[in-house]
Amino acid sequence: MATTMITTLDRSSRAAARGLSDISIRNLFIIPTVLFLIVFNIFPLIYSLGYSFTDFRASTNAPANFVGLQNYRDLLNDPYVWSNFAITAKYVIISVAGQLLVGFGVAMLLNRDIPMKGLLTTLLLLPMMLSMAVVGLFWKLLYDPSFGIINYALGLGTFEWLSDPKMALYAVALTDIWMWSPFVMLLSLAGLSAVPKHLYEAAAIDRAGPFYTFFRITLPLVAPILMIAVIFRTMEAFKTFDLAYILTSQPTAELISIRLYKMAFQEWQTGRSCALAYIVLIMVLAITNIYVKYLNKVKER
């Protein structure tokens, strides 16, 4: 019966009166988003393959030359390049780590009986839920040396976060932590509270301390959603251009994605950038691809 209500037609709805089958019905909410699809997501991507393999510039009217690998080989030989990817690859694990553990640490806490724990727990999300331009703007009045809170909650007088070469990477870092913790938190709250609460009693029959309680069961049972977690981390942090580009000009913090858009939107070099986001994309979906790998062999044990 119920196959048949999934599959057949009330006879009376509209549809049935107008001669749509369950396949037209279907196509019409299909066909839309696969359009739109192709013409916002796979065309541009198609688009810009093609212009990576040419000697285009858009400030100019002059004809798209094809150059082949030149491109490629060119952002691989540069030094200037694989700086802003190292600085990246920092940025992302001290951003990602951060996140990991300061979100995780909260669900831990908030995994427990305590009084107003759905008010507490909406707070907490409220950062993720902001805009990136907003957050980068709200902790560069925090950063700043004149007027700023964090100085003066720190005792560190007149100390320039934002332009200080060796301390704004971590600035930006620090903003990401706080921004994206909750979003951790959220996905760690889940998977707490779907461990099985015999588990725990078990252990505590048999006398096991919170040490081998937390290596022993939480985490291994939580570890699934965990690596889903700094999955979708590192592909953003990765991305990340906004917060970087609000929050400071040093070029100690000048990550891959501000060097993409320079490339592509100052220097106006839009066959070479066009290369460059596709190298990117590679490396992402490769690490991505270690990650995905290694959760499989968790979800395994």
Second form
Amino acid sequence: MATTMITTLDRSSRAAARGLSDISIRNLFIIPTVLFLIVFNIFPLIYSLGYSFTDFRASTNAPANFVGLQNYRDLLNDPYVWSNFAITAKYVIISVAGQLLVGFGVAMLLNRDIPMKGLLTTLLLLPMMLSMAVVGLFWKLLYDPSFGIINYALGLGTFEWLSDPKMALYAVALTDIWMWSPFVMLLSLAGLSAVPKHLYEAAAIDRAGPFYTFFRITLPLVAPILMIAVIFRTMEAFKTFDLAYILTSQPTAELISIRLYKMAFQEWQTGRSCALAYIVLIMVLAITNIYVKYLNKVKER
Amino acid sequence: MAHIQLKNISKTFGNHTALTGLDLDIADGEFFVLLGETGAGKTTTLRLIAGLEKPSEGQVFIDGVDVADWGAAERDVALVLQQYSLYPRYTVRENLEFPLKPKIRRLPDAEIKDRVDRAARTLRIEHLLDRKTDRLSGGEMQRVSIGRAIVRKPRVFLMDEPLSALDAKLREALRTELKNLQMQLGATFLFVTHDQIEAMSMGDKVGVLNHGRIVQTGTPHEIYNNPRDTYVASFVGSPPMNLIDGKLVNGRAVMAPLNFELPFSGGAKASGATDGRPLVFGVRPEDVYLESGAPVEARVHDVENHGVEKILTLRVGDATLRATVPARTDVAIEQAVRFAWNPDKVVLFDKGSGVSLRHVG
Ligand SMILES: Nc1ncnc2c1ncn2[C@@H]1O[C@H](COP(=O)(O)OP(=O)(O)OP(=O)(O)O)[C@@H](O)[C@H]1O
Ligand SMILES: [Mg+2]
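Can you switch from the form predicted alone and show the form predicted in complex with its partner chain instead?
Below, the chain from earlier opens the complete complex, with every other chain and molecule after it.
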């Protein structure tokens, strides 16, 4: 099957002159990538799977003892870990829903003939291009209780966004929404501009109102690409570390990856943290899988 | 249901002019066919009437009201778009129901079902009703898109080449169906086509569009027998009218470069047909006949057998002209024949402007 896809080599090409067949050219491109992936991704993945069944601590010289599923059992019975998961879930839902609303909304506004549309789109994309750490530090200043511009603008006095246990998680989510709505906007814009104009014309002729047109034509056609945006953003939000770590140290905003970081590099429970990392990985995979199944259903419709 | 008027409409796209000084009057309940070559501006005209496009100049009236500020919905037209525009992801039935379902003017379910079924029967797509529209053939899509127009009872039906993707048999059947529908409903139809046979067989009135101008409007009979200029003469009719350069000398048509003469009696009817004026003589192929004693000799260049008749291409000097003769006429290629024309049916055009002398007045 694979070999039938390979076209026969043009006898007069330079590659042919050097005695390279199509297959060897293919290998030349693929093998370095595959090697790279194996050394830096696959190998650590398997290695850490091994550690997750031991009580290994990277800070001591004590040999690792095999403890079977003990780490997993402990973690899944630990109410603190579960509360971290609950916080993460809340964060993911708020942040992804926010990005979806803002991103799609802005895309709807941009998807018409307006002057300087290109420039506007580019400017709106900027937050996404900054580094997470920079955004974190930057928003920390904006949120600052005494001299932050947000309190100044909203007239909130010295409200402590990031130290308030109730507010901290929302503040982080808000920053994430600011940073990643442009991503959803970009994908939505691609989806919206792919809806043929004549469909809107046909709907106007059929005397469909704006809501009817939106729910019967626009949304069904953009839904698959919106789903893809949701998948990406859910995966990323689930793994959020740097933004939350820089912005706040409130336990009410301790996402699962921060818990994982503390376990691994502050408490040096290397084996157990490997197990937690695997639990997170499986969860992300499971959620993504559900989405992908749903996406395929949406596409089929 | 509605009387449509276009007054002095012009439409430009950037620096490209699609329509110039277009006047059109479509009476209530009329089946009007707009005929023109590709790029003539037919679709643009329809879109202007539907309200999808704004004229650069001029006005559109529906029932005497200037509709410049009305959107497509308010104009209450049904438009079959050239590119079908079916709603993807929906079934054929859902597509047909679409115009009947918006909340504000939602009909009772039984009524919707009844209208959809009736349209499907007319268009012979009953077996496709539950199929998704992206699994249809071109001709099927086209019929669904006609269906979406005829489930409604709009003020005007606008159809942009709605039969172009169908095979000959189905096209003929649907021509009749659409025509019947129009007569039943007494609806105003504006039907766009580049197919002159369609225009001739369906239209109460035909408007010929050339490069964004209406060249002639009239009944199919007028357009066919009394074309306003050489463009209409050569565009309408298959095979088209023969156009031969020449002039009148003492009641005879003398073909200048070709050196043959034919008797001409109709000259009196057309004023301005003075002797010696450079003219173009137009004669339909069916008004050219072969006869042993006829005045001009020609050779048979080509024979097309169409069953009931034969279309001969005759060669005189190095020019050719077409003649339609009964199928039983026995001719062979390169055979020498003699022909004449029916002088009453000859149309005279001015050589310079191409306009028929009858129309100049
Ligand atoms: N949106 C547009 N922008 C620029 N030019 C246009 C546009 N729409 C139409 N035109 C031009 O206007 C002219 C008339 O176009 P129109 O679509 O009305 O032709 P038509 O008679 O419908 O042709 P066809 O039989 O091929 O459909 C064409 O030369 C076309 O290139
Ligand atoms: Mg067209």
